[in-house]
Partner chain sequence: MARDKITKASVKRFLGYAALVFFALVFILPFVLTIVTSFKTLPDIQQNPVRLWADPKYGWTLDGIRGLNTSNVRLPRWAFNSVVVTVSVVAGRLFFDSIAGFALAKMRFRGRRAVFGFVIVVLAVPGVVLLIPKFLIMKELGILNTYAGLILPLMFDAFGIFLMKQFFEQLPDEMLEAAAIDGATTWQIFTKVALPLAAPALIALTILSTAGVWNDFMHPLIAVPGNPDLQTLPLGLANIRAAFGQAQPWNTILAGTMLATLPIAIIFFIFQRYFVQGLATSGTKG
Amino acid sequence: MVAKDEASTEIDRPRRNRPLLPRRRSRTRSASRSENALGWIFTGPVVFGLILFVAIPILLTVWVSFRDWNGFVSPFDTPYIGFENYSKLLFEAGIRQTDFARSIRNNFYYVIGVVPMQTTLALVIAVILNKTALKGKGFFRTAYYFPSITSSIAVTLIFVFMFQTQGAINAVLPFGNINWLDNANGLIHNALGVIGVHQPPAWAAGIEFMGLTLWDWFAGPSVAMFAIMMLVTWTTTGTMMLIFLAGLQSIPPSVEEAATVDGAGPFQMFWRVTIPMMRPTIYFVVMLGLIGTWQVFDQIFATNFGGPRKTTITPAFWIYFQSFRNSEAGLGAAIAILLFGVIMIFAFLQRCIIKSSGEL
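Please output the structure of this chain alone, in the form predicted in complex with the partner chain.
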């Protein structure tokens, strides 16, 4: 009976209000005060560091985006110009607006190319790796994941080497020598060329939005951008595959056994069982991909520095270029804020989806 009493008091004791590391006189005021102090001593340095290198920079970006700042002088000596940087990017016709539109267009094609490619490839590989009773799974998993842990710059250089006109890719492909990295032609334009459309129809050449004609908006990714998309897909698929593998292993085997008993073939199994069971993981990977692909920078810098004919500039690259090479840091900050908005929308969507799928 005594033991039972002790047990019940243990349970009844309100856990939340109890200090988790009780000193011998844990209930006294001095003890809780020292826990307060210790907590702040433990977390203070990182809070200070994160405020200094993340929180203040965000506020500074917003503040600088309203100033005419060249990046050299102190921004505190520069004039306040209101929304001028933003309107140059969004509303005033001119090279700033056209370049911003180009960067958005290029990155948009990059996103809608890379995200489905890496997601599908990663899922297919993960399913094969997970399902079949094969030996050497560890080796294959290592092989697929390895590109993901290597430096983006090193990998980019390897791809630049392979995508040269006299390079490995052309030597392997049967199309003759394509000048991949200096080719500004859009893939959709190229495809239209195959069916005989070489010139824009009048309506597509006539209508302009943000300094680009409809014909330009629907150019598709340039051949150079396409090469970068291949490179990135190759690099990131391994990470996505690991996430999918973890997801696949959480599918209870009984579900698949039941489907087999009911006579499901491998394709039915994939479409009717695996895909529905993996929906939360797929959402997660897609959102991760969306957030990542809107920030592509390293590969752009190390392949073509935005060329040929600005068909590989992206907002992230354009922030760097305008701020540090073109001495328009105020404008760069405005691009950063706009890009931040785009990424936040996707991050918010991700959060909502994870929350709702977590409740299922």
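Numbering follows the first chain given and starts at 1. These numbers were taken from a predicted model, which means no experiment stands behind them. The term rigid core refers to the maximal set of C-alpha atoms that superpose within 1.5 Å between the two forms. Compared with the form predicted alone:
- Two rigid parts rotate between the two forms; their hinge, judged among 85, 287, 192, 110, coincides with 85.
- Here the chain moves as two rigid blocks between the two forms; the smaller block's rotation against the larger, from C-alpha superpositions, is 13°.
Taking the form predicted in complex with the partner chain as the starting point, write out the structure of the form predicted alone.
A single chain, with no partners or molecules, comes next.
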């Protein structure tokens, strides 16, 4: 039997080295073509949608930003003005530059207030709702996620009533009647006022950048903007919580069991096991938060339309205002391109910071 097996092996060996038969080669090519065709059929609609709704609008926006277009006539009939729109926003002193600087300042405070708050709250809630011993998890998950699927305009109008001087917020606070939505004072200025600093120092009032003094740049978010930040944090935390829940449930139970056997307490488990294993999810949530907060529009529009005293205008709102209220669509397109650059810079910085502190 052994001799026979060796003989059959000797006979089979040349067959494996033999080139494929033409018919078999033809079948392989046919199968490969079918797979390629199926791949294009499945990805074609997505690629077509990306080109039609993302790539072409971005290219058209760049093209329009170099033209003097009022939004009423065809953009192809408008004159080419080069970098004039960008120059008005960045280099020429005037109301356009000052308003653009205000929008960047307001949105910057909005980002550094909302993104950490919504990320931290969502992570803590997700960790609590992921506990196996918790009863009624389905109810709590639905309750926290419900604001995220409610119309943002409807939620904003409810908050407008709540934050009125005689509204529910002032009714439960012991500070008296606060004029939330019409108060243009910055929170940092208010804090300095408590310790007796009501006027800007000479050095802060004498240095200007893009039409705003250093005193104006460091005013902090206005009271009205702070109210909008609380509103947005409440409505977006549910979505982030859902993403964190998915990330927490992907952690193998054996890892937590091993940490428990090694004597890790709840705090050590959270800080040394959960956080390191959730780093990709945290990065994703922070990235979503950064992009979303730099594009805030509907809450600003519905709350007080950029007021009071332009302390809640943002670049996204200013794009709308310049394009559809001031009939300067070319200028609005230039603001959109600059906003795109700001988002890219923040995304790059965030990636560098997270990569420098460990592997994603």
